[in-house]
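Just one chain follows, in the form predicted alone, and it is written as structure tokens.
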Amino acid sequence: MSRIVMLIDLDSFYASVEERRNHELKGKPIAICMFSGRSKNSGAIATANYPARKLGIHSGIPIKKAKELDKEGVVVFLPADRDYYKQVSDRIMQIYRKYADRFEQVSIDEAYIEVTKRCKGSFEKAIELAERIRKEVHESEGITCTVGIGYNKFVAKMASKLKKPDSVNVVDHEDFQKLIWPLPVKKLHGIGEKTEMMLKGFGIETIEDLAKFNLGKLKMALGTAKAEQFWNHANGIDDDELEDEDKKQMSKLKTLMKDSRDAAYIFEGAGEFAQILQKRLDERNIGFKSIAIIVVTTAFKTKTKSMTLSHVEKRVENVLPEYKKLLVEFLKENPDDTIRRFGLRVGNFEEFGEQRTLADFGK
């Protein structure tokens, strides 16, 4: 029985929610702005709907530049209302959960669901289910979504990008080479501009080129972990399982008052994050063996840097120095990135078998 995974991506989510909230916006170019508060037009575009994208306005560009591209003054620029968007997202995620063997939310507008058992390994039944989910989301929230269906998480992700918006795209075992291999190597999830240029130096232009490239040489150029990940993905290989985020990790992020590369400034809120995470850990009576920093850059790219501890740790505050080291190392390794949001993550949980003591909870 073939494994079947869906990646469901809400189309232009923030803008779509605003259209639903205000029907007068229907059909107009919309850009959702993350204002920094430093000046009237400081900040960046969080997302734009498809009419706005046709004008060259897309996520990550400065608000000032976006307004310059709006030469005819037809774009509606709105401030992001993340609390409201999350309420809508939470309702939609509950719809997905109803149909899932396994569920994993990856962002406010994306989630994986595994439907292998529900669809009995049939891609035809998966297509029917995807259409049913899309219909329910649209009827309940007035929002469209794109569904990628594949035989693992990576293939589902790639399938979701083949045709947008408002569609169902399937890549099964027989279609992977036909549909994915001809794509430019930069389309492989996780490959950025610098890696693309390095791969092109080896004559790797397409995903097929990468799939057929010597893995040993690739490891020498990219390092073992990245080389194996990219090579496996290029060959349609991905063994990652789905699991609810709160079950495998917890995180807390916050938008900085100003974009920065100053480690001391960025880390100022870490103590508060540690307290919030500690409360959630104590409620479940669990410790953790891995930590990570999460950053969102001014280009709205989310990146992480992690480490595995040598022991099960009970107190987040005890590993704040390790978090600080990860941040300093990240800034050194990514000189072109400026940080907009920053947070801490704990994971690799283990339950405590013994009764917790007052000492475990601190003062």
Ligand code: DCP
The other form holds:
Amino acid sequence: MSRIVMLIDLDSFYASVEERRNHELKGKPIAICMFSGRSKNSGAIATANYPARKLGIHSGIPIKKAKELDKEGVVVFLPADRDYYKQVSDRIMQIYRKYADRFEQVSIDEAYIEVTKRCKGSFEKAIELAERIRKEVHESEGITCTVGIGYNKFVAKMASKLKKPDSVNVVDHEDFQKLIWPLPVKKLHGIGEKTEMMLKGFGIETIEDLAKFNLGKLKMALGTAKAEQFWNHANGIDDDELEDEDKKQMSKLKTLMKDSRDAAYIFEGAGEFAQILQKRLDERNIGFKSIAIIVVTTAFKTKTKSMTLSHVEKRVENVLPEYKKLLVEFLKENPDDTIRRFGLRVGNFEEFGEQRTLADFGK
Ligand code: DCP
Ligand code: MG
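Any chance you could show the form predicted in complex with the named molecule after that form predicted alone?
First the chain shown before, then all remaining chains and molecules of the complex.
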């Protein structure tokens, strides 16, 4: 039975919500602005709907530049209303949860759901389910989404990227080489400009070139962790599981490329986990008072080692040394365990909200 994972990404999310909230906006080009408050037009575009994207307006560009691109003055510029978008997002995530064996929210408008059991390993059933979810989201919130379906998280993500907006796209085992291999290597999720240049230096132009490239050489250029990740992905391999999280704690785990007791090796992915957790904490505007490492041993036993902090911490990267200490102590205390999966957890949350100090507002 094949594993089946979906990545569901809402289309031009903030802009779609605004369009739905105010029917007069329907069909017009819309850009959502994150004003910095320094001067009238300072800040960046959070997102733009597809008609505005045709004019070259997209997330990340300065508001000033977006207004220059809007030569005919047809674009509607709106301030971002994140609290409202968050409420819509929370309701939509509840819809996904109903159908998921496992659920992992990645951002305000993106989530993975594992549906292997629910769809009994059938991609046809998964397509039906995806259409049902899309219908429910559209009926209840009036917005569209794109569902990528694959046999792991990476393939699902690629499937969604290939067919935005408003659609369902499947990449199954047979399709992978046909659909993914011909793409330029920069289309591989996670590859930025620098890595792309480096890969081009090796003559790697397509994802197929990367998949067939010598892994040893790649490791020397990119470091072991990155090289293995990109090379595996190029070959359609990804055994990352969905991290279900409840309201009280959240974690990020990954299977190591090889089982190990070497603390430095095991800890290599920790910086990336910290960034992922930080994004989730920031979205909920919460800090944490306890941290833990989670390990799954070669014998598939899950064990944790935790500690309570003396204060509410906002930034996961600040406590990376504490996580490392927990790992070193764990290895000392468990001399017979070899580690297969490793991850970080944060918990014991406190909301910021009104508790912000005056200093926070002065920034
Ligand atoms: N966002 C932001 N700043 C960015 C990128 C995104 O504030 N630099 C916000 C606005 C988006 C939302 O996050 O609506 C989701 O991001 P996506 O990358 O999924 O972009 P969209 O949903 O807007 O568009 P797409 O249809 O490409 O998914
Ligand atoms: Mg989106």
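None of these values were measured; they are calculated from a predicted model. Numbering follows the first chain given and starts at 1. Heads up, when I say rigid core I mean the largest set of C-alphas that superpose within 1.5 Å between the two forms.
After superposition on the rigid core, the Cα of G287 moves by 2 Å or more between these two forms. After superposing the rigid core, the Cα of K67 is displaced by less than 2 Å between these two forms. Once both forms are fitted on their core, the CA shift for A46 between these two forms remains under 2 Å. Look at E322: with the core superposed, its C-alpha moves 7.2 Å between these two forms.
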